[in-house]
Each structure stands twice: as C-alpha cells, then as structure tokens.
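Presented as structure tokens, the chain that follows is alone, the form predicted alone.
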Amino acid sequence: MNYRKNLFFSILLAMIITGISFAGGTKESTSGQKEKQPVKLSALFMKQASYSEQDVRNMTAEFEKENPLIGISLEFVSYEALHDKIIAAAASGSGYDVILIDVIWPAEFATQGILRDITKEIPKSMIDKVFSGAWDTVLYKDRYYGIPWILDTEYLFYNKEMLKKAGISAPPKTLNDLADQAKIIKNKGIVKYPIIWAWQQSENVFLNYVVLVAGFGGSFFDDNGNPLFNSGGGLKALQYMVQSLKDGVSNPASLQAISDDELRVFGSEQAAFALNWTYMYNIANTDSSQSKVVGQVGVEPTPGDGVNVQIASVNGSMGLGITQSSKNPKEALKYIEYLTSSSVEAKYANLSLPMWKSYYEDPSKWPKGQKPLINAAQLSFAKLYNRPMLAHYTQFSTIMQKYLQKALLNQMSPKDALDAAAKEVVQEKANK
C-alpha cells in the first residue's frame, strides 16, 4: 500500500515538474500561465517590381525578431505566375496564410472563397489616413479582403541626356508630344528605338493599354456592362500603340517584354523613354551595377491627350490578404499590419512609395534624391484609373491580351481586333 502511495506521488510530482496538469494536458509555465506555442505562417510574394525580394526578407526578419513565436516561410514567384499559384494552392487545400494580391483579384478571390473578409478588423482611423485609391486594391462590394500594401502606378521615365542631345528642353506633356519627341530622337540617330514598353502577351500589355485608354479619355464598359473599349478612347489607344511600331519609335522587342526588361533596356542606354513602375526610378538612377544611366533619369506622370486628360494613371496597387484556409488568421493579420505600417513603408520607400498620406506631407522622411519621383507620385495617385472590377477579370484580361497582340503583330487592324474582343467578352459573360 505504501508502495502504491509512493508511486502515485512520484508520478504526480513528475507531472507537476514537466508542466502537465490533470485537467486536460495543457502545458503550463512554472508560473502557472499557459505558454504560447510557436506559430509558422506561409506567405506568397512576387519577385519583380516594387519591394525587392531582399526587402521583404529583411522586413520579415525584423518582424520575427519582434515576434519570436511567429515564424514566416516565404515563397516568391513572378507576377505572371502569382495568380495561378494562389488558385492552385487554394484548390489543393494546403494554401498559404498570407498572399500578395493585385487590385484586379479581390472580386474573383472573394466570390471563390479564397480570401478572408477582414472589414471588422480595420479601424476607420486607418482607412482615413491612407489614399482612397489604395483601398480599391482590397475592396469588393464594400467589404475589405486585405490591407493595401503597394501603392503604385506607371510613370513616364526619360533619359535627360538624350533629350538634351536632341535639343528637347522639356519632357512630353501629351501623348502626341511623346511620339513627336521620339521621332526627333530617332531621326538624329541618338537611339534606334526611343520607346520601350512592356507588351508581352500577359497582364503587361493590358496594363500599358489601360494607361493609354485613360490618357485618351476612354472607358471599358457602359452602365449596363456593354463594351465601349472598341470605340472612342479605347480605339485611339490601340491605334497609338500600333502606329508607334509602324513609325519605328517603339522597340519591337516590347512585344516580348515585361517590366524588368524595360528596366534593362532603358538602363543600358537603348531607350529614351519607358513606361514603368515606381521601383524603376531608384534602380535606374542610382544603381550602377544595373544601370548605365545613373543620374540621367527623369520621371513625370504619364501624360494624357492634353485635351480631355492631362495625367494618365493606372491603378497598379497590390495588397496583402489572409486566406480562408489559414489556421492562424490572427497571427497572419499581425504580420500584415507590421508590413503595411507607416514606419516600415517609410523605411523601405526606395522601391515602393508608402500609401500613407502623412508621408507626402513630411519631406524629411523622403530618401535623398527621390523628390522628382514623389512629386510625380502625388499627382498620379490623385488620378488613379482602375481596370474593370470584374469577378471574371482574368478571362476578360486574357481575351484583351490576345487581341491586342494580334493588332500589334499586324494580324488584325486595331478596330477589327477590338470588335472581336468585344464580341468574345460578351459571349464569355453570357456563358457565366
């Protein structure tokens, strides 16, 4: 009997020492408090444009240092692979906790149940402190499916030295000015193809088209959802693109180019103009390891036609969302809140400008030499033009990409290409 008592008390003592209670096996600290268990999150980002991969890794390491019980597993893919990677992961049931989403995806991802609605988690004070255009990035039917992170648009970059050699005193103020200045630079033999675009048959070509549609005052659909892009500003935009190739001022390599290719061509002194995102400015203008035009880069808002539109600015923003499949949504939100905080965005503003209004009111926060970019950003962010917010956006964009390329390759006239695209878009909608 004494043996049994001694055995019982020995077991009890051992369980107390190891922190195991009889109540349910919950591990407790020596102070009696429940210990928080480490959490591992998985996050998906893109490789190119905006914050660099190293920037994201540095931000994440700083977050983990402040939150030692939360670890982050990072994965990076190209922008072109990002959408399908998210879809595939959701379908497999082993998706990510945090995903980078483009402004055009919330409608699709919300209706498919991929993204978590976090409207109640976002304080109104934060909404008011951020540019309104940024919130479109994560908004669908008045609900927020994430927090905006990358506020971006395409700017007109130009080589100041090339313009000077051509006797041009100021950068283009209109889209016609851009074409005219490119012809002058070409005719003077300064560079063979003055303009480089991102016209690869992917979202790249559609984005450049959207900027020009905005610049010519066009619209994509009427109030009833009927296509308008095959007339007016939409038609003028594609005619402008095609004519620039015929005139030899746009580099034919644009047809296979993405944003990073634009940076490479412009940075190697093979172009006088490029339409690209925020990240290009500091790389092209300051990084001699990647650019031969350091100190020569000018930047302006993309011009419009000068009649109806002065600034053409596409909303290319991106946000961070939490998946429905995440088992740790609270920790995922904590990570997102850290990455999108004003202090972190200001610290890493060399490649992506903050979404916080206060940043633009305090020049002391601006990195050295970035004033021209920030001045252009302030004007552009106030004129952000959204791509159509459609639940079937991916199918719509794919149709547009196909027919834009057909026109650029002279396989169809701009009018015939856009008419065919409009017909197919209507059929696609009817099949839904």
Given for the second form:
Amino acid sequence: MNYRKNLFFSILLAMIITGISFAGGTKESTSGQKEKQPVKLSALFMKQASYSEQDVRNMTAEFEKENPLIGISLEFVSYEALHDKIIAAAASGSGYDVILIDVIWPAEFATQGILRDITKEIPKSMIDKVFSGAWDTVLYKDRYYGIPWILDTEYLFYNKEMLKKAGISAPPKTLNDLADQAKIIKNKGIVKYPIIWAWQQSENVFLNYVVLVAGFGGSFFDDNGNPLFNSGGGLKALQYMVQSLKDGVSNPASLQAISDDELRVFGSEQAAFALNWTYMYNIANTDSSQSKVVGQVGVEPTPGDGVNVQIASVNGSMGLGITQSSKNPKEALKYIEYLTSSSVEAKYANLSLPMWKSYYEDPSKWPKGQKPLINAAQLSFAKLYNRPMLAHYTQFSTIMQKYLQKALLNQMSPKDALDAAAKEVVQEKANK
Amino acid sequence: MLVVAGIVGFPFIKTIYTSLFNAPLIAYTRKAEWVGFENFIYAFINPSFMGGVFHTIYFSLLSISLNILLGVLTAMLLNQKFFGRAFVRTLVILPWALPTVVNAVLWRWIYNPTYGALNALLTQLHIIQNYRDWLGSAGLSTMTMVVLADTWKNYPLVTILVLAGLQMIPKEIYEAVKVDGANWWNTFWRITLPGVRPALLVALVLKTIDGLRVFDIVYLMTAGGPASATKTISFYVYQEAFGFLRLGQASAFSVINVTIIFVFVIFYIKFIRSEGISG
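Target state, the form predicted in complex with the partner chain; input state, the form predicted alone:
What follows is the whole complex; the chain from before opens it.
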C-alpha cells in the first residue's frame, strides 16, 4: 500500500516539475543562455469588404516566416458579428490578442477597458505620414488604442455603359444630379431600379444615411450633445432617401441589402449606381467570375449637394488593436506593426488602399487600372466625415437604424421619424 | 439532482439576481448597482421590447400551427404503404439535419427580391405580376416569411414524433372501425388523433419552447428588420447584453421570456393531467 502511495506521489511530483518547466516563458539552454519560447497569438478579422480573407492569411504567413517564434491563429467573422464577438470575448476575460476595430468603436472599447493604450509605442514621425482620418480609427481622448490599417470610404460606383446608353456624358456631380440621372436611366428602360444601396437594419443603413448627412452639410449633435440631425442636413438626407424610393429610382431590395448584396446587384447589371467601399472596384471591374460588368465600372467620390458640400465622404476606416487580456502584447504589437507597414499595405492594395500618404505620391506603386479609384480616394480622404464618437455608439446607432427604416417603409414621415429618434436618443442617454 | 441544480438552477437564480442590478457585461469596468425592479419596469414601458414580445408570440403561434399541421399530414402520408417509402422518409428528414445558418442563407436567396427563386416561380405561374421584396415589407408579412423558412426546416421533428405515435396504434382497430362503416374523418378524429395525442403534446411543448426563444434564424435572415418588425425577445436580450453591454437589463428580458415559456408549459401540464394522458 505504502509502495503504491509513494509511487503515486512520485509521479505527481514529476508531473508538477515537468509542468513548471514547460510553463516557463524561457528556458535555460545547455550553454546557459535564455532561449525565447514560441508564442501563439490569436487574431480576429472580418471576412467581407477590404482585404480578403486570403490576403490576410498571406500577410500573416509572411509575418510568421519572418518571425518563426510567433504563430498566429486567425479567425474571420462577418462585419455584422465583429463587435459582438469582441465584446463576448472581453466579457469572458480571455480571447483574442489582436482585434480589428471599426472607427466607431474606440470610445466604447477604451472606456470598457477592452483595448490597450499603445500611445507610447507609436513614433511621432509615423503620425504625419498617415492620413489623419485613419488615426480617428484608434484615437480616443488623445490616446491611441491601436494602429490604423484600412483607410476606406464609400465611393459612388457607376456603370459607364448604362450612362452612355442613356446619353449621359459625365457621372453625377451633385446628389440631385444622381437622382436626375437615375430617373433618365429608369425612364429609358435601361434598368428598372438604377440605384442600389445598403439599407439593411444594421450599421449599413445608418452609414448610408451618414454619407448623405455629410453631403447635405448636416450635423448630429451640438456642442452640448443635443441632437441636430432632425433638422437641416440630417432631415434633407432622409427626405432624399425616402423620395428616391417613391420615385422608383432606388431598388426596394436596398432595405435588406448589405455591401456584398450591392456588389451582386451592381455586378449583375441590375443597377447603374451603387455606394460602396473600395473593395467593390476591383471585384466588379476585373473579376469576371463575380461580375458581368467587367471594364464598365466608373468610380467617383460620393457627391454632396453641390452648394455647401462638393464631396460626401464618410470615414469607414478600421484599425488593429491589442486587447487588455493579451498575455503577449509585445508580439501582438510586432504583428500589427507588420500588417500596417507601408510595404505590406502597398503589396496588398487591390481591395483596400494604403493609409500612407507616400503611396499616393508615387504612381509607379499603383496596381494597373487602379488610377480612377486612387484619384477618387485622394479627393475623398481629404474630406472624411466621422460618425459621432460616442461611448454608447451602438445604442445610438440602433435607435437611428430603427427610425430610418420606419421612414423608408413609409410608416413615419422623415421629420416624425427623426424627431422620434432624437427623443429616444435623449431618453436613453438620461436612463443609463 | 446536484447536476441539474448546477447546470440549470444556478444560472437561473443568478439571472434573476442580476436582473435586479444595473450590471455591466464587462465586470471590471464598473460595479453593479442595485436597482430593484427598475429593469422590469423599463421592459414593460418600452414599446420596442413589448413589440418584441408580440413578435415572439406571433412567431410561436404561427410556427406551432404550421409545424403541427404539416407534421401530422406528412406523418400520415409516410405511414401508408407505398413503393420507396423508406427513401421518402429519409428525404423528409433531411431539412431537419441542416444547420440553421445554412437554412437561413438558403431562404434569403430564395426570397431575394432581385434574383430569388420564389419571385421567378410565382411570376412564371402568373400568381404575382411583379417581383416582391419578401423580407422588406412592413407589418407581420416579413415575420411570416421567416416562419415559413423555419417551418420548412423544423416540421420533420413533428413528423418523426407523430409517425412513431401512429405506429403504436394497432391495425386491428382500423380494421374494426372499417367494418363498422366509419368514414375517414371519424376514423381520424376518434382513432388516429387520440392515438397520437401523447406524441403531439411532446411536439407542442418542444415547438413552443423553440418558438418563444427564437433568435438565430431571425438574426441571420433579417437582422431584426425591417424597422424592427422581426425583433423577438431573445433578439432584445442579445442586443442588450452584447450590443449595449447592459447585463442587468438583458437578464430582466430573459426572466420575462422564461416566465412566458413557464406559463405555456404549466398550461400544457395542466392539460395533460386533466386529459389523463400518459406518454
């Protein structure tokens, strides 16, 4: 009995000692020098728009080749699931080391303690070399919670052949031009619904609304946080959306569409215009497996009202942050520095444009056929309009989404819908 | 008993306890604050959430009715002797084996207003003149379309249960009533239905619980739209917890949801006892 007992405790002791030696971050080599142990990071990305899943996998493989002691486990989710996935992981107290964050989340993620403040790690020389709109992706109260990665905005894409058939010589310069040209195309029977939008009840509908608010020179709040969007440019934007549905120029399918649906409708010759992200240009214009309009795609900055605003450009940038729960923040920083470097961004500039100003100064770096997109990007990036930077952004956006759709479904007038939204936004702010 | 208390009792009591606090989802940001029944009052005066309660009950009632109707009819058909019966039985069960996410994507394509198969079929049959936006209409029509998609996937469960019940009915009884001259309706009403009633009640309880906690298919097909017309109680629980990070409020919504399920289940239990039905 005693023999068995001793044997049991000897095995247990051996297991504990072995466990301790494996759990250590470094180990003594035979020469007495400390050797670095392999580190495994986990990173969360999205699988739609911008860099493709394959692009991210390739970038990561190249990083791992250069840094053999750092391994990365990648996970991809749709944009619509990204926020909640990050929150669920944070709530569990563990999860990812590196996360992709949208420009609207730094306030929330910083106040919730999800992201690590890496202000000290960012060289000042880098800040001026990157477009300022990109930094908004990771900035909250003058602190940096990550490094920007994707610099993006919604462009106006148009089908050149359809415009030509309609006798239209140039793409729209104002939002009214857009509506007028769409009516001409519809009346000539070229396509039943000339404009496709992403108006699904999600961030999509609010984002498309923000583009138009920017276009009509509107604002969301005054300096005291009181809603302004239910008058002026905010009201004009929603009236414009509702009218375009009534006129039959906007596709009613927009009400359940997201960016990928826009791409499919536009790419199958069922729309003459679409507002979408950078990634649509190369897919619709060059990829015949996904598009019937190869070589016919034009791109311009989204126009404004032409009176106060010439270009309506919403900031849809995204950045990479390191979570508070990461046990390997140094390695995580090294990884995001690699992904956001100018050389990597330039190499993968097909579906997402670099945030580095130098890229735009040297046309020799631009991929073939990318010039119209880059021209539109340069004009748009100079005018990026931010969605409200609120710690409770998700609540605000959710309220807006509901009332925008009520107006689009004719359940409420645009004015009543925005007044009701403003009232609920104020109530929610007071409640919690 | 200890296992049940651990995996059901503790989370349930913890949820009730949390529902009395203004508690954040991420615990280290701030401390939970006692608010008593404030979260419940907020739920009952919140028109959006009450709309969610209505949508959930509508989904459940329509879904239960369609599931039972289709399940019973299919089971009766599959109980007949015909060539290839085993193959057809396997085929009928297939939708049930599909993951909900696949079913949701499949039906989003079928309902697509621009290139969906449903529009193409109905226009070719001259049932509708123009393509319709099946998931973009106001009122309850979008929820109805979601229920149809959900029913297609889930009614085979009812079929299996009822088919098992049908096979328990002795054939001699059918032969006896046939000799007595009973017609089809009388046979169904007096022999078949009482024979499958235990199976039907099991199906009813399962489908009620499924319906009242529905989330996944709604989230995947409509994201709660248009204009929140398909948001259910579970959708609001999810939104409060993971969108707004208000765990206390989400817990209160959950408690309300469980209470509604509880009311239905008590009703079924009483019904079962009064009828003296045993499985």
